[in-house]
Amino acid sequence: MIRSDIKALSAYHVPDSSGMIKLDAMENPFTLPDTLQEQWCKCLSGVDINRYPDADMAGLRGQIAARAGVHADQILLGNGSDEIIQMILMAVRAGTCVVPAPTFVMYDLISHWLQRSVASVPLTENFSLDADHFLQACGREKAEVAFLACPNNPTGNLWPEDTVRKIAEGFNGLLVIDEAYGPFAGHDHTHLIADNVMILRTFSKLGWAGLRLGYLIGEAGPIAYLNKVRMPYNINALTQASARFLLDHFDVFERQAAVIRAERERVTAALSGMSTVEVFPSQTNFVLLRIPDSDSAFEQLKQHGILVKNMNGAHRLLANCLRITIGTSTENDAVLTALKEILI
């Protein structure tokens, strides 16, 4: 009844974080200001949940498009960026999906769900990406789709503009540039949009993780084709109403992102001062670091009530690495203090 390859897969695991300082999932640690929370609740009270949500979402797409500097017909909305990745992999012609390695796990996972082959191009030891090697892999594997996370997860780095541009201009399939961490990088790639180049974004990292709203930017024609495989009513009415309200107060989230960027630099500096820590440059809302024994440190951090992501075993380049989300200043101080104690 169930495909054998599905039986062989491991389910995506989300660890229990009850009662812990949660620094494992790249979430914005800040809640809404009280006044804004009250206004938001009032907004939601007017939603008719007995009716199906707006299927076309023209108003919401228009708001997002205006912020992105494009037209509404260039926007496709998804239940987080994961659903959009799934739509893309469903719609693109049969052929290999090419990704860097290591990178965001869902490109590979969803491809396997849909029985699409995946080829990975290893990053260098310092997590840089060789554009020529990537394009050679695309040609060799007869790739129809490729994903580039810019900045990359879990490494945290942003590849140079020349690297991304070379791949965008040299690849004949569909290239998806995933800017999930764009608010923390200060650089975007909308100028590279073409018939075969699209930009994937999400509001999750900026503070709306619970709303599950992502969007794709592309030329109107390809977006219209992808819209044909979008499930009807895929964005619920409460998320639509919330997003329209919060977009009118977007300056709140931009200020929070600025605080997170500043805290990232502070945390990076503090970690760099620890003799047994190698911390990698980050343009995201997390930092990746290598220590002598990440498995032991991960368990000891949990004993301190702190949950981070242990990347050891995920890829050869991530041996003994921890990925730590940037939290509030108090949370960041807690993890720094705990690491100093653990790594003595």
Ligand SMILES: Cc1ncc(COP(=O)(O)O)c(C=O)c1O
Given for the second form:
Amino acid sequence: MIRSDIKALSAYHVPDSSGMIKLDAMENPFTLPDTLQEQWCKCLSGVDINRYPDADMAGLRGQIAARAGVHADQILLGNGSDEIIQMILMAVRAGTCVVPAPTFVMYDLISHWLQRSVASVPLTENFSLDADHFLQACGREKAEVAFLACPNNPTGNLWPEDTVRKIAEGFNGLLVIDEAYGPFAGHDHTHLIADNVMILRTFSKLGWAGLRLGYLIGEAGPIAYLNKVRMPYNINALTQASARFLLDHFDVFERQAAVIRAERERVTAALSGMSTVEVFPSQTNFVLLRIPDSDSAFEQLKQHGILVKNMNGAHRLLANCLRITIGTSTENDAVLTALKEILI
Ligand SMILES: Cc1ncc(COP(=O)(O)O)c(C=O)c1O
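What about the form predicted together with the named molecule, after the form predicted on its own?
The next block holds the full complex; its first chain is the one shown before.
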């Protein structure tokens, strides 16, 4: 009954984090200010949950489009950007999906669910991306779709604009530039949008992970085609109402992102001062570091009540690496103190 390749998969594992300092999933550690929380609850109390949500979401798309400097018909909304990755991989013609390695796992995973082949182009030792190699792989594989996470997860770096532009201009299939960590990075790629180049974004890393809302920006024509494989009512009524309200208070989240960026620099500097730590430059809300024994450090951090992501074993270039989300300054101090103790 069930396909054998599906039976062989392991389900996406989310570790139990109850009672722990949770620094494994790139969430924003800050909650809403109290006054905003009250107004938000009032706004939610007016939502008619007996009715299906607004299916077209023109108002919400308009608000998001205005922030992005595009038209509402250039925006497609998804239940998290994961759902948009799925829509893209369902709608694009059969043909290989090309991704760098290591990168965000869902491009590969969803491709496999949909029986699409994947080719990966290894990054160099310092996680840079060779645009020529990438384009050669796309040509060799006759690729129909490619994803570039800019900045990249889990390496944290942002490839130079020239590299991404070269791929955007040289690739004939659909290139998706995933800016999940854009709010923490130096530049974006909206200027590269073309019929075959789209920008994927999410509100998850900015403080709304629990709402599940992502969006794709592209030319209106291809966005309209992708909209045909969107589940009706994919964004629930509470998320829609929340997003419409919170977008009117977006300065709150921009200020929180600025605090996170400053904390990232502080954490990076502190880690660089530890003799057995190699910390990689990050333009995201997490840092990647290499230590002598990440399996043991991961377990010891758990004993200190801190959950991070152990990347050891995920890819050759990630040997003995930990990925640590930037938290509040207190949480960051806790992880730095624990690491100092563990690594002596
Ligand atoms: C590069 C990248 N893209 C997309 C996502 C998915 O985000 P969402 O919560 O919007 O599904 C993540 C989540 O970690 C990510 O790292």
